[in-house]
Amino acid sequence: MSNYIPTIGIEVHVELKTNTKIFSNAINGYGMGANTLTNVIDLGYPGTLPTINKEVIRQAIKAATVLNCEIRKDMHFDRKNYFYPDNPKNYQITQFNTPIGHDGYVLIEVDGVEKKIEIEEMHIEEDTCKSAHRGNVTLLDFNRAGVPLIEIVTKPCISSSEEAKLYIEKLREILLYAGISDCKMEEGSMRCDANVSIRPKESAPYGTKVEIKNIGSISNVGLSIQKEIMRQEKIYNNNETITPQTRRFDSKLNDTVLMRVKETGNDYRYFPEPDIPFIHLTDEDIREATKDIPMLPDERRKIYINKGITRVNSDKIINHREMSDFLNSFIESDLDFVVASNLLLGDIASYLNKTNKMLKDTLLSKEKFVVLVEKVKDNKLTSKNVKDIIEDIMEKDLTIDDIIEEKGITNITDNSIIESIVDKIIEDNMESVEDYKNGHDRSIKYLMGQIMKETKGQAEPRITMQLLKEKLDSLK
């Protein structure tokens, strides 16, 4: 166990899902040839003027709302002045003094305990272009220059690498459901920086902060922070001094490596952007931007759990947005959500994965799904039956009853009939019965197999297993 207390703050850059860039009419896209999605504004040509994309403001209002932020109604953009090859104007347009959102939070659950991760601010800014290093040459791709970003900055309230990872997972989940970003870290549409320090006790002042830049995956967020904590602990234990610096996570080394030492603080000489008017948001602007926010993951999770679905299965459904939306269409009905979720996560998900289809690409209607759930719930269809007919359910414009008739499915659900078959199998397999009585639980699977063989798979499995176990236990 560590003798030090970590203090962690996280900054996340998220690209917004807009058709065009923040200050130009160039397409906001990904995966195209280098420098094909750009124009003179993105390239920083002298004399060009930025024009604010209203959709960016709308999306930022949505983001601030779902992150429980206070929304600033009067705001302006600022120039952040610095010189770097990926920044052709030699300044970046951002929000410094008037971020659109502030004092928000995201709730995470750590070992069953809810914790509030406080968001200090959320501001809008433009992305810079992308650098590609080829030996001694650096190439610049301006497709990313001018892509709209929101930067979400937490307070230094995160206490461990696990909390940091849970926060990024929850943040990604919320923004995906709100339709604000696709949050693909592997494509750079969600990028994470972490500030890490440690101290010997709560009453001690904060330690020297080290920044880890551009962490490229959620798992690496936790790993890079943990590695940095361990590095700083080793330095303190050797009675050495931690130097303020910027590091990056090297996935090949599975460790952080030094980028540069911070000898002096950065002076970005912020001042209000003179080419963009100040912005005033009205209550109507906020209502209009937030009217189409869907039900968010935490509310869905609460509903699913209240309807009997396990936490694990609730999370799995939420991770499959289309499946969650489909299930939500039955919230006001008396559908058995446990049976429904098992079908969706089981045979239906298996079919979708095998065929590489979405639910909308199949012939599974809401009406057909309700009937399927009811028949499984009432033991009129076994799990084997569902596996046998799932392709017909998803691909044929037939009712469940039509499919059952076409397949010639008949199941034995009468308890008295099943009981007589169970008695016969027990009588014919006393050696296996003795094995069960002696604690060899595998023998019950053999007996169950013999019953299924006797009934040609038509005995309802749950009823049959229950009766078999009751009979065997009575013989002990």
The other form holds:
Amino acid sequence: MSNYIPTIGIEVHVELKTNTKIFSNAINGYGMGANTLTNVIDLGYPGTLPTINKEVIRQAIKAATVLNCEIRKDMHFDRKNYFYPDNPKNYQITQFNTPIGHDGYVLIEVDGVEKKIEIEEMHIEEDTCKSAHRGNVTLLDFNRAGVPLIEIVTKPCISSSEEAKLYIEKLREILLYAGISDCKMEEGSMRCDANVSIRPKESAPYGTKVEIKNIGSISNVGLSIQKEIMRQEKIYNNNETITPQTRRFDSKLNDTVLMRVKETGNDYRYFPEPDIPFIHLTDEDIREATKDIPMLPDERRKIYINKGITRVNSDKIINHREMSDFLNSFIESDLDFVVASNLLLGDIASYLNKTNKMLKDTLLSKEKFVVLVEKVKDNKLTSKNVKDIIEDIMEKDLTIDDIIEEKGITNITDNSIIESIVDKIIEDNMESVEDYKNGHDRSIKYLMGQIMKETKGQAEPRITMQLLKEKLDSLK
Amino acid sequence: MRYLDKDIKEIHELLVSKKICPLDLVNEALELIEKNKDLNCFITVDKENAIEMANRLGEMEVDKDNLLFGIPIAIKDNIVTKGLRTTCASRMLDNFIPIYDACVVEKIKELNMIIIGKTNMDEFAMGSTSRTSYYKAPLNPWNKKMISGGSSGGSAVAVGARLVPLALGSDTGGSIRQPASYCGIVGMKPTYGRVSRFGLVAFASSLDQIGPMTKNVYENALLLNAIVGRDERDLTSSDKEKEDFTRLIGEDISGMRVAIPTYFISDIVEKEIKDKFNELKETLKKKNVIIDLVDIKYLENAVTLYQIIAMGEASSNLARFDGIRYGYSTPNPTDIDQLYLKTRREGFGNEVKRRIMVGSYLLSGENAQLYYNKALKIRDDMKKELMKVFEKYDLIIGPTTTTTAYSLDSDLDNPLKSYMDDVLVIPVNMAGLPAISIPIGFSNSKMPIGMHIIGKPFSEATIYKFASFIEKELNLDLNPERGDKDE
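Would you mind generating the form predicted together with its partner chain now that we have the form predicted on its own?
Now the full complex is given, and it begins with the chain already shown.
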């Protein structure tokens, strides 16, 4: 165990899902040919002016709301002035003095205990262009220039790499559900920087801050912070000092590497953007922007667990947004959520995977699903039955009963019939019965198999097993 | 026969009656420009396209309701024109050919006016003499040893010398009104937001405004009619409904209330100018115009505020000229820093560099709070003071400039002197007000003297009414070459 206390703050940039860019009407898209989604505004052409994409403001209000932030109704944009080839105007339009959201939080669960990750502020800004270095030239792709971003900045309240990872996972889950971003770290639509410092004990002042830039995946968030903490500990242990610097995570080296030593007093010469009038958000603007926020993952999880679904399965369903929405449409009914979730995560999920379909592409209606769940719950359909008919359920415009009839599924659920078959199998397999008596539990499976063979799998397994066990035990 | 010296109404009638065709106008303008090359008021003359356009218009029916049909116009070279070189009078953009039209250029083309060329100016509109131009200063048509004023000097000279009937300028701190005054023409800076800035290469975004520069008041209003209107591409453009700015011209001005700020007729103004202005004041009084002297706070601070705000914004607006995407780029830089440093060192002239440096300093670290943000606050106070005056008065008047045009040889390296050229015009930009300069006479050395008429926001029509009355009353002959030419 380490002797040091880490202090971590995280800045996340998220690209907003909008049709067009923030300050121009060029398409906001990914994966297109370089410099095909760009216009004179994105290029910072002389004489051009920014316009405001109203959808960006709406999405930012939504983001601030789902991150539990206070919303600043009187806000404006500022210019952040710095020279860099990926910054077409050599100033970035951002929010410095009046971030749209502030004082929010995200709840995470660390070893079963809830923790609030506090959000200092959340602001709107434009993305820069993408540069690619080829030998001694640098190529610029302006498709990304002007893509709307929100930057979410936590307080330095994260105290482990595990917490950092949980925070990013949670943030991603929330933003995805709210439809704010597609949050693909590998495509850069969600980017993460972490500020890491360590100190010997709680009462000591904060240590020197090191920034890890552009962490490219969720797992690397935890990994890079962990490695950085170890690196800093080593430096402290050697009685050396840490210099303020920017590092990046190299996944091949599995460690952070130096990018640049921080220059003191970076001077961005912020001032209010004169080309964009100050904005006043009304209550109506906020109502309008937040009216279609769906139920968020935490609430869903609570409901699922209340209805008896395990934590693991709840998470799995929440990971599958469409499934979760489908299941949510039954919240008011008395549907058995445990059976329903097992069906969804089992045969239905594997059908969707195999066929590469979404639920909406299938013929599984709400009504059909309710009948299916009921029949499974009442042992009218065995898991083998479900496997046999799942394709028909998903692809045929027939009721469950019609499908059962068509497939000729007749399950033997009559106790007296099953009993007689059990008796016959026991009689024919006395050796196995002996084995069972001698403690070879495995032989019961063999006997079950024989019964299923005899009944062509139509004997209801739970009833059959119960009767078989009773019979065997009475023979002991 | 000269046509371009005639009123636009007359030219229009000649076009309608087919006595002349647009090509006659274009040919005359091109000839005059060639003949007066020494005035150096054009950076680029677009001969080919102008002739082609004139030919095209010649085949069309003249639109009887469009007085501007087929009229040649000159455009200040900081307003972008698709396919036509736009330099901002800077080496930085010496080779810059825009790929889009400014909003005002679109409007001009829609009205079938003919763009003759791009006019000379101070580099990036930074100056008040047009001497900071990379292409050397234009000359004053009234005396070629004198400055034209600036920054819209080329437009003022082109109209003043009657090479074209109309021109567009831009005014950040007097850049339309001051050269208009020096060259004996009419120049209007409209209310901030009246005219879209889309396509105007930004100097100081919160102050810049495009406006018309013309021979007379009526034509000025006519050209303003053509270029105003909400533009979705400029969020600072106003959504005021279109109006006819000529509509009040000719109406009686008796009973109008007019304020003269004491500062505007204080000792900073040359006696000759004050005398001429006072003469006019008496005339107005006789016409029952109510004239009071008023003290307006903060006017004397305007230049200081202007310097902070304009240079702060300019330092940021001009950051985009980095040699990467367009314009001048230093050959063979060794690395990115060299590309920035050398491109900007070689591409910008001294005055531009001076303002970028001062502006960067003013926004740097604590200075932003100390200077820029404070200047914005005082600017608001100044606007309030001016608006208070408009509670009692229809207009504010005074001389446009403290002196008449001075020698081209005067010291260029005394920036404070040239900043003082604009003390009377700058408060208008700070408050976003509309204001016009019109000629009211000449100095002893036969240099034009201008008068400044300031209105409350969006009161351009009232300004034109008042200006037109004075114009008619004075009936000045404003052609600098009258007598030398055949009529």
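Take the two forms, superpose them, and find the largest set of C-alpha atoms that agree within 1.5 Å; that set is the rigid core. Fair warning: this is a prediction, and the values are worked out from it, not measured in the lab. Numbering follows the first chain given and starts at 1.
K.L.:
Any CA movement of 2 Å or more for M448 between these two forms, core superposed?
P.N.:
Yes; that C-alpha moves by at least 2 Å between these two forms.
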